[in-house]
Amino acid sequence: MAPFMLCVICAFMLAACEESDSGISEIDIEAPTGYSLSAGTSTIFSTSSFAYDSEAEWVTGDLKKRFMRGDKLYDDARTSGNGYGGGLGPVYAGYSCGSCHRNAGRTRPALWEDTEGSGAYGFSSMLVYVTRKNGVFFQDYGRVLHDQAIYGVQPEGKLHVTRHYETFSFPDGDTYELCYPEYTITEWYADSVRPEDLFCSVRIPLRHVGMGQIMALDPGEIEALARKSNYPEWGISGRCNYIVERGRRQLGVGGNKAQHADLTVELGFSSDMGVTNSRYPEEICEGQRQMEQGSMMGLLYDELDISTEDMEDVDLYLQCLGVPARRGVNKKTVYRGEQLFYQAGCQLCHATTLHTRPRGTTLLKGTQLPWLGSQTIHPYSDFLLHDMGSEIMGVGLNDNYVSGLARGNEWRTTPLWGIGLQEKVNGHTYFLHDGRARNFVEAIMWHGGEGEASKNKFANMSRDDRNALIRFLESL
């Protein structure tokens, strides 16, 4: 190593380890440089709207053919007969894996595009998770609110939204604005819910970056974090969701709660298409009012609407994605960036590097995916339960909606990989569960509870700091 470099790192590694002026102690931490491949060999080089939406290299022969089958079942519309590619309904909240997740990202929330405020009518791409506030769901509706409905049928209900919009100002001067969305929903098909009974939790959807790498991690080495991540200094404490599935207990890693240990392929196809599968025979809609009384007879069917090996062929595409690699690293703004990014203590929930196991993954049908195994990525998540509910705006990102062992207050930290191309994929920078931070500055203020303490570190920040580290941000 150069003499001149090596003075540079140990002069931060020394400044790093001074007390700031919040009295907060600097991480003594040297951050990582260089071109790092984001998901090993499944990462691509790709910075085109098909970012998310391509193959890893090792995907060839027959699992390229598979790949090919998994991407046109997530991406083609579903209709409301009988047969390949029916199935959909009687309600529902999206028509396709894809008119979520267009491009395998974050299609735009139109409920947030909608100059009145409501994006009622349209098909908004968000999902809204619905319960009473003693936490029981409501006979009529279930989990999530179906705002789709095939003709003849009533949707569940419609959901508006209310912005409530307030400015900030940084120490140095600069301004910000946060916008908090109030969520109603009217339209009920069956009784109306009173608003005072009524917890309304709304999500966009997640980009499908890096799923097969997710479902290869480590649990040991995930629980090992929850075991070491107390960093009182700095209020975290991270800790990992349990939930149950397939009957049995197992480590969540997937989702805004890390309430789910798989891709929910299926579940998916049951709850937010009406696609009945082996795994959720029923319609969504059994035990509805409109359905009893006759009005859906006719449109449901007794065999099953997806076949097991369909859905395995969807999974297969979702893990069998590329990740792409960061861009301009060697830039001199982004390597500041991310060396503010670690003297703020971001990594401590953000976590740079973890590991896959060693046989990598097995799908729902038992094809294995052994190309995924033994991997070292760059998630920038620790995959954590982390409380991030304090007030802002007189209001937090506590939902109050409850996901295996997480609170209301508790969401699993964001994987950042592939972040800094959303808009180019999807167009738009709306970011956390329910895309209430139109853009970085916005998402980071919007940080509370245990990202409190790195959120006042950037808010203290220069202008040209908060840029630069910005910036890192962009090139992930």
Contents of the next structure:
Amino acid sequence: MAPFMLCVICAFMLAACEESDSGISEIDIEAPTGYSLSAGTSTIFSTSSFAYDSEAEWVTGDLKKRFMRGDKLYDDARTSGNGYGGGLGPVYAGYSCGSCHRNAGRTRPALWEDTEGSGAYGFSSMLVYVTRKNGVFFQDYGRVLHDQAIYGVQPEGKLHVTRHYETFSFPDGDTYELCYPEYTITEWYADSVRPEDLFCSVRIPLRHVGMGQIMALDPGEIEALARKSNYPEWGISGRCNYIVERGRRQLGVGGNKAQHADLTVELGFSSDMGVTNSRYPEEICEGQRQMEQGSMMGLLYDELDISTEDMEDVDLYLQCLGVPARRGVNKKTVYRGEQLFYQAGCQLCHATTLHTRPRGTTLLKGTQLPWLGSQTIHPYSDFLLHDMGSEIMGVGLNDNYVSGLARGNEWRTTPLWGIGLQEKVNGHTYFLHDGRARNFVEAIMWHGGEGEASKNKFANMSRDDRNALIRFLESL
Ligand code: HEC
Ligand code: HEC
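Mind pulling up the form predicted in complex with heme C (HEC) next to the form predicted on its own we just looked at?
Let's see the whole complex now, leading with the same chain.
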């Protein structure tokens, strides 16, 4: 325990010596002990670009070996060959987990960087969900658009973006701009799907901060929060998503619509990369017309592309990641920003404190991680679904895409822990499910529906107060 406490003290001392942006030392305030410990004993004190991608202190010995192995399986680019490290495609969306979740974060969304309306022929790092307007999948395409393919195979289609911009004013006269990206898909490999028949929802990857803690959440605590999360004066009422798989009903906690009850390691390998496994033994392109041709049949091997042992190491890697401690917690502006965060009701959804269940978590093949149990954590999320509105710029955050019980306008509150390091880790500040917000102000100003009242509190603040609230977000 002693070296651990020492780290905490060091972190405070470092924070105390830091200078503010203006070069003037800020007056420090007394922060309560344990204040910056985002995830109990899994809290780490890295502020480097590896802050999301470093193991917790309790990861030693054999656990550490498996962590390193999982990290490698996660990051190494897969090949189209058969055997270890192979199995990519024939069609896919990314070539390794890390290709989209660089440094266990959010790979800079390449498509977003392209010039107006240009074709995105490169790799996007985004996931594109496609369905018919009646909710049924397109038979030849499945759930996710695979815009990449191995040599000799046609990608399913290509994604394009057109951006719409609008300038708005805060009550004090300051202006901000919002950008709404509209997506279209061309070069459908089989049918030409008509845009009017299609719903297309685009997602940028999520940060992996706190995956183990999220898996160790106590469903009872989240369900109690859903019963309690009813603030009529704010227009807020969160609800749970549930996933039924093989007759088992589980609380959804992962993904932008809380559409996942587990870490989706098997789904990631199968659906995102075409790597078959025990849970998803079929190739994602199975049944596609191009695969029925004799020359393509050789690409579909009978054996599974990755073993459950290997996937358990990836699971272990994700759940053993440390959660970065907050920085600058005793800076006056940061503290002021935190008070404003509460005044604006942000914590009514971005819940500050939760607890993990006593037994911790169990990985894919039964390995136990008791270290994740009985921890007080600060994820800044209630893991509930909220209606985020459909009004702003005529669309709001509604994507019309249904996931389990989540409707098009409903989203899981994104956990904010570690968000202040995203720029350091991934080199960008794109936020929200499709990365449409280019900075914190835009992310907040896209909040509508249940988030409307809270957003308006922020909009009505003085410029200094808005900046202080953002300084607080940067400290997470
Ligand atoms: C093509 C890019 C891409 C690839 C490849 C990819 N992911 Fe993801 N991942 C995403 C996106 C985008 C999301 C958000 C999905 C959503 O909410 O609909 C996501 C979500 C997740 C989540 C849920 C995170 C949370 O906070 O709830 C986990 C866990 C995850 N991915 C793990 C993996 C693993 C493990 C692999 C490799 C086996 C992988 N991903 C491969 C893009 C990718
Ligand atoms: C009604 C619930 C609710 C309230 C209140 C709320 N949020 Fe959110 N917040 C959400 C949801 C849901 C999302 C995810 C929306 C999406 O991705 O489309 C989100 C996303 C965000 C993001 C982007 C996170 C990321 O990594 O992409 C930030 C930043 C944020 N909120 C800050 C705030 C602040 C600051 C306040 C108070 C002014 C606030 N929120 C109030 C529900 C809420």
